[in-house]
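Below, in structure tokens: the form predicted alone, a single chain.
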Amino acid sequence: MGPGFWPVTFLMLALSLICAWYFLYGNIDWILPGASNPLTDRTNDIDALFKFMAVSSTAIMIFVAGYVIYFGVVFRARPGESREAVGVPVHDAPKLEFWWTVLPSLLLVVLTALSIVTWYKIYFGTAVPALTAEVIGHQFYFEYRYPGLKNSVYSKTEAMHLPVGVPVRILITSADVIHQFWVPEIRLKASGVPGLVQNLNFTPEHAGTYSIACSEFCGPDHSLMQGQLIVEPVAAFNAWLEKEKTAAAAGGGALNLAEGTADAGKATFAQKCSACHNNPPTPFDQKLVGPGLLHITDDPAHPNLVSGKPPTPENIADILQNGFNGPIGQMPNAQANGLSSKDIANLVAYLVSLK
């Protein structure tokens, strides 16, 4: 094996044993958030796995670097030595070879064991969901439906909701593209595929607020997908579901297009609309990700409006008020988007006034 084999063996040993009790009860918080006070069941299932496949992959690397490097030092070529010197004459070592296959293969059975057990726990939940909610990804924000709850929940102006303690089922799916439901405080992640509905199993067990993201880059607003998750006691969660409930039946007021001013909405459209029209209003063909706005009520090329309505005031607003889902994207609805009947009102007559 060649001089200082053995103490190397075993300094990389010892290396290894001491990377392995870090990753098992050092303080990893600044690799995985929160490891020291796990949010759910399910995180404690992904970081033992992460530590199982930290502690053996740690070893594997320190072993083959460092083998690499003492056969290096060892037999390399001395001054003097002829350039046709042949090293050692070992041929063949039908032990280690075997050993150095066997092993590997265990590992690999016991990773994807371990693996295939917590990916069941994530689909399947190991408890019947008192909760299901849905997340809808859409470009850029994402919608939150809840049991019970007529209006929908929108990142962009709200956090989604959960209660301590209690088993939960998250169904994820897309309106549009593919996006990537995930809070990395729970490890846990999600496709949102547009015709397919994923679920999370899960149940939180500590309150507090953690960051929701998109980490699948979905168009030029990727960075802007993200939310919070407002993990609280069952009877503040269950407090928030009847406000929501209330403001639902309340409707937001009623909305009267005489009251809208054109600068105000000109200063609304700005910071609601321009992520996805042009700002200033551009021709109708000039897309940035929804058409150009303007001459919207006096286009010669386009005398409707995508909802093939004509472009009256109240046409526009029922736009903004509900949306719309056609063949060119999708416009969020007013609580997508956070818009009052006065903020609709503003809007319809700054686009009124763009002829």
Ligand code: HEC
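Bear in mind the structure is a predicted one, so any value in this text is a computation, not a measurement. Numbering follows the first chain given and starts at 1. For the two forms, the rigid core is made up of the largest set of C-alpha atoms that agree within 1.5 Å on superposition. What changes on going to the form predicted together with the ligand:
Annotation for residue 269: C-alpha shift of 2 angstroms or more between the two forms, rigid core superposed.
Superposed on the core, the two forms differ at residue 333: its CA moves 2 Å or more between the two forms. With the core superposed, residue 284 shows a C-alpha displacement of at least 2 Å between the two forms.
So the form predicted alone is up there; where is the form predicted together with the ligand?
Only one chain is given; partner chains and other molecules are left out.
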């Protein structure tokens, strides 16, 4: 086989075993986040598959690179050797070829089988999820919805909450372009495709705070599309949900115009209003579906609102809350537009700031 073939081979074998040991028993948190303390049952399954692949492909890599280098060293042409000298003229070795076809194929069959088992758990493993949450991608934030809590948890600053130990199903879709929901510690992701709903199933196993990242290019600020996942004990989760529900039942909490900020309103306007009102806002007479909203409080040509009332913050809020059906068309109410009280306060602050 060549001088030193067996020692070299054993060296490579030893190296492969050391790597295998490291992948299986070492701390590989620097490769897989949270591998030493898996966040969900799926994290566990996927890490097991990953480690199996890492062990086998590291060994293959060591042997391929090792032999290429070893052959290069021992079979190098020595200086002064005749240019006519040739290598050993073997054309093939059927037995060897048989094994190097069959063994890798077997490895791949095993891999496929293991992958299918985990695949099944991801998509069908949770027959009756105890909690179904929805994730909706928007440029450039994630919106989360819970049963009995539709249209209320909107602000991109709010985090997604999940309870520990409860099998959950996450439904994922998008309101505009394609986004992707990914929590590295869960190891799962799915695209939010407009008009399509995908699901992921898992059970969180311990509490903590994690990042959610958008991993499908969705526009200029794709890299800023980050969310937060708070996994908390069931009691804390339920308390949070109840609080949100009460707030939602009260129309998203009492309307407090003083709470609004123009910046947040500007973002909401771009998402919720720009289909019917020009964005950036234009003067009243430049219509899209609805009128332009620039100078809404100080337009001499248009002193009152469409409702006939003076343009005070309260009266604008009234139109946003209850909608208005006038000669120009139909301005939807807060429920149809999906506005929480906080959103309304923000929007009013924004509109009033448009001088």
